[in-house]
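Here you get one chain, nothing else, as structure tokens; it is the form predicted on its own.
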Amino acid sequence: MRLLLAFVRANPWRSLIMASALLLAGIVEGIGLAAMLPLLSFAIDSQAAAPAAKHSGFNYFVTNALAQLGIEPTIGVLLVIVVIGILLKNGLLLFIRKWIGYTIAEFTTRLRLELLQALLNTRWEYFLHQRIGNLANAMATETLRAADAYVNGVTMISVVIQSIVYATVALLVSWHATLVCVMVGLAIGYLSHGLIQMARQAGKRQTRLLQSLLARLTDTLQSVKPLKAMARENLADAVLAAETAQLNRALRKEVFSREILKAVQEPLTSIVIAIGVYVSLVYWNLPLAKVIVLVLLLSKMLNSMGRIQNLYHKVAVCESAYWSLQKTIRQAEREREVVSGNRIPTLEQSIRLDRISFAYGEQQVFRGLSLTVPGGLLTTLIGPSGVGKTTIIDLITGLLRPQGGEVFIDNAALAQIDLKAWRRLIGYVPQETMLFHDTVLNNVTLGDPELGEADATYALRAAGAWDFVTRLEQGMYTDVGERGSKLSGGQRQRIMIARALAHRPRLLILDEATSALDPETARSICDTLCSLRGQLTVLAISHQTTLVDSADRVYRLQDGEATAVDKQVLADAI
């Protein structure tokens, strides 16, 4: 019930429209069913008995209501009422199903967009503790299962309304027979409670296992090349196979509980109907026409109650995915990145880190670190792994905030600057090559409508990639394969550099970006970077001699401090 209330709160107007249409459809169907009793009385009773039937019980109620409307309750009129009721009901149900379909599509889209926006607006530290496979599972599997819970929940509401209509008309025909059937239906529902609980537990287990399985699968596929190169793929296969087997067992429990539920419903319904017919004819001496209508109504009611149980079973299986998805969204929203500055950034003079202190938990990285990156020049950071070179870049880009000291951009504190506007002035090239399974052009422009072929050409030339791109079969329109697998390591890295240059940034950051390049290509890249002096500021992390030789300023990071060093002495040491 909590899940259905959540759906209603998320879509109040759509829910109201659907409920109103469902209620109207139920009323229309009830009118059609109500017309069946006098119709059958006319058809079954003898001509002598028919007038008496007209003035007895529910027959009299229906025929009198028609008479009040100026309608003669003949067989033809009653048949028309039944047919019109069926047509109107199905027309309304068609509208409802279409409306439900549109609502589900909108609901699923909104869930995905809500998750995506929450994730993209989080602080960088949030992603340091997340498994990408879990987030991908939330975006794909959990949104689909949540949509399944929604559609089954809405359908269940429609069936509940139908059941109420059947029960209402049946009460007017024979209240004692109807009460007995309602009690039997509720008893069947109570007895099936254990199966529903089994399904709910199986659904929760499926949610947990799908998260783990897809996270491991993502990790494995990202590392499949070294695994295969070392013939170690069997280790990953064993783990994935074990989790898949656990998922299979959870699915079996779901199927078992669902099929058991279905298996007991039909025979129990048949038994109840058979007993009801016998009692009605033998002990209550009800007219045959009334018994036929009762059988029709009560069988519909019991079948609807059975459908309610089946739909509730499906909701129970899928609801854990919805709550898991909501948990992920709430966690991401709590980690939302706070952007308070509104000053328009410029980069003409320098980037200055003033007495920066920073730690990852208990691990202290910097204590009072200070350095200056001159505007329009090339600055290189060197030092052993783990001394905080990448952390400096994250502080400059605003992905991390210092716990002491401040970062200044042209003497303006980064905390006062519009962070989004500042990041739009940055071109960033990570050490890892992250190319999409798309064309060279789209990998360079990232699909930005403001960037075209001219921008891509400029960026590819600046990155030293133009020559090899023009030799590709379709030039810039060549597909690079999954993660750029159709290109060499150096070619992939140059496409990444071109991506960073395409929007003509004011600051270009290279985090070991030339590490995969051969010396000649690295030298060519350095020549290109040197030619950009005065046009943009370049900050690079590298141990390569070419970047050290080309740099205007070099800092060595060690023991939480940055020391400017003599390039010639350093180059000789390298």
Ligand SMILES: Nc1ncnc2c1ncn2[C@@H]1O[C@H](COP(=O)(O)OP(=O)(O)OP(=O)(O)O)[C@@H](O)[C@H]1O
Second form
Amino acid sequence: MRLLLAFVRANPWRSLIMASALLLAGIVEGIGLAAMLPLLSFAIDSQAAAPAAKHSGFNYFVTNALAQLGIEPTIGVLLVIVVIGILLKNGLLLFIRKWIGYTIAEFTTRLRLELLQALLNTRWEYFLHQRIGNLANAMATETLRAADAYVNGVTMISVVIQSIVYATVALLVSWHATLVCVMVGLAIGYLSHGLIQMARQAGKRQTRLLQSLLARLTDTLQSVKPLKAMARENLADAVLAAETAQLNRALRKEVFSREILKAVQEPLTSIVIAIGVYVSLVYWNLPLAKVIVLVLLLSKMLNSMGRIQNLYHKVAVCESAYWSLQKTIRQAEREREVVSGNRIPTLEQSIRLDRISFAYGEQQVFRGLSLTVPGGLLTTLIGPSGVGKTTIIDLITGLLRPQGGEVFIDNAALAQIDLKAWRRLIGYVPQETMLFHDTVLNNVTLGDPELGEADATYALRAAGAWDFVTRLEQGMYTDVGERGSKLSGGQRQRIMIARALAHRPRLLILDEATSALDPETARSICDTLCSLRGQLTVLAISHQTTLVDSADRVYRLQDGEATAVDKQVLADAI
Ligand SMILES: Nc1ncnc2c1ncn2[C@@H]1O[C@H](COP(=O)(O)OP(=O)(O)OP(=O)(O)O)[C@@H](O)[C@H]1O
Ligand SMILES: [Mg+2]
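Having seen the form predicted on its own, can you show the form predicted together with this ligand?
Zooming out: every chain and molecule, the one shown earlier first.
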């Protein structure tokens, strides 16, 4: 119920229109069914050649109501009413199904967009703790299963309305027979509670296992090369196979509970109807026409009640995916990155880190670190692995916030600066090359509509990638393969540099960005960057002599502190 309320809250208008249309379809069907009793009376009377009890009960009520409307209740008229009822009901159902389809498409799209927006706007530190596979699973399988829960929930409501219509018409024909049937239907529903619980548990297990499976699968596929090269793919295979087997068990439980539910429904309905027919004819002496209509109505009602159970079963299986998805979205929304500053940044003078303290949880990385990156010049950071070089970059880009001290951009504290505007001034080449499975051009422009081929050409030239790109089969339009696997390590790095340069940033950050390049190529890129001195501030992390030699300033990071070093002394040391 909570799930359906959530859906109704999310789509109030559509839900209202759907509920009204469903009600109308129910009324139309009810009218059609009501016309059935006098019709059968006619048929049976003419066969038995004996007048039926036309002047009593529901039959009398219907014929009388028709007479009031000036309609002669002949066989032809009644048949027309029954057929019109069926036609109208189906017409309305067609309309409703179309609405349900559209609503679901909209609902799934909205969930996906909501998830995407929430995730992309989270704090970097939150993102760091997420498993990408889980997020991919939320986007792919959980949205679909959530939509499934929705379809089945809405269909369930429509069948509930249908059952109420059947029960109402049946009540008018014979209230005691109907009451008994409703009680029996509810009792069957109550007894199958255990099966529904089993389905709910199986659904929850599926949600959990699918998350875990996709997370592991993504991890494995991302590092499949070393696994294969060391013949260790079987290790990943074993874990994945074990989880797939568990998933299979959960699926079997779902199938088991569903099929048992279905298997008991028909025999139980038949037994109830058979007993009902016997009691009606032998003990209550009801007329045959009435009994036939009752059988028709009550079997329809019991079938609908069975369908309600089946649909509820499906909702129970898929429901957990919806809640899991909602949890992911709400959690991501709570972890939204706070962008409070509104000063538009410039980068004329410097980037200054002033007495920065920073810790990842318990692990202290900096305690009072200060350094200055002068504007328009090349500054290089060196230091042993794990000392905090990449962390400095994350502090400058505002992806991480210091616990003490502040980062100043031209004397404006980063907290006061519009972070989005600041980041748009940055070209960033991370330590790990991350190319998309797309063309060179799209990898450079990132699909930004404001950047064209000319910008990509400029950037590829500046990054020393132009020569090899023009030699590729389709030049800039060549697909680079999965994470750039069709290119060499050094070529990938140069595409990454081009990407960072294409939008003509004011600050270029290179985190070991030339580590895979030969000294000559690295020098040529460095020369190009140096020729941009004045317009471009470059902050490089590198141990290569090229970026240290050409630097205007070099900092060595050691024990959480930055010390400006003499290049000559350094050159001797490297
Ligand atoms: N997200 C994180 N959570 C916890 N600890 C982290 C995180 N990222 C980095 N660290 C730790 O912080 C320290 C500094 O990491 P950082 O990546 O800044 O080092 P680095 O100087 O760039 O090293 P390398 O030269 O190897 O790239 C390391 O000890 C690392 O283990
Ligand atoms: Mg690093």
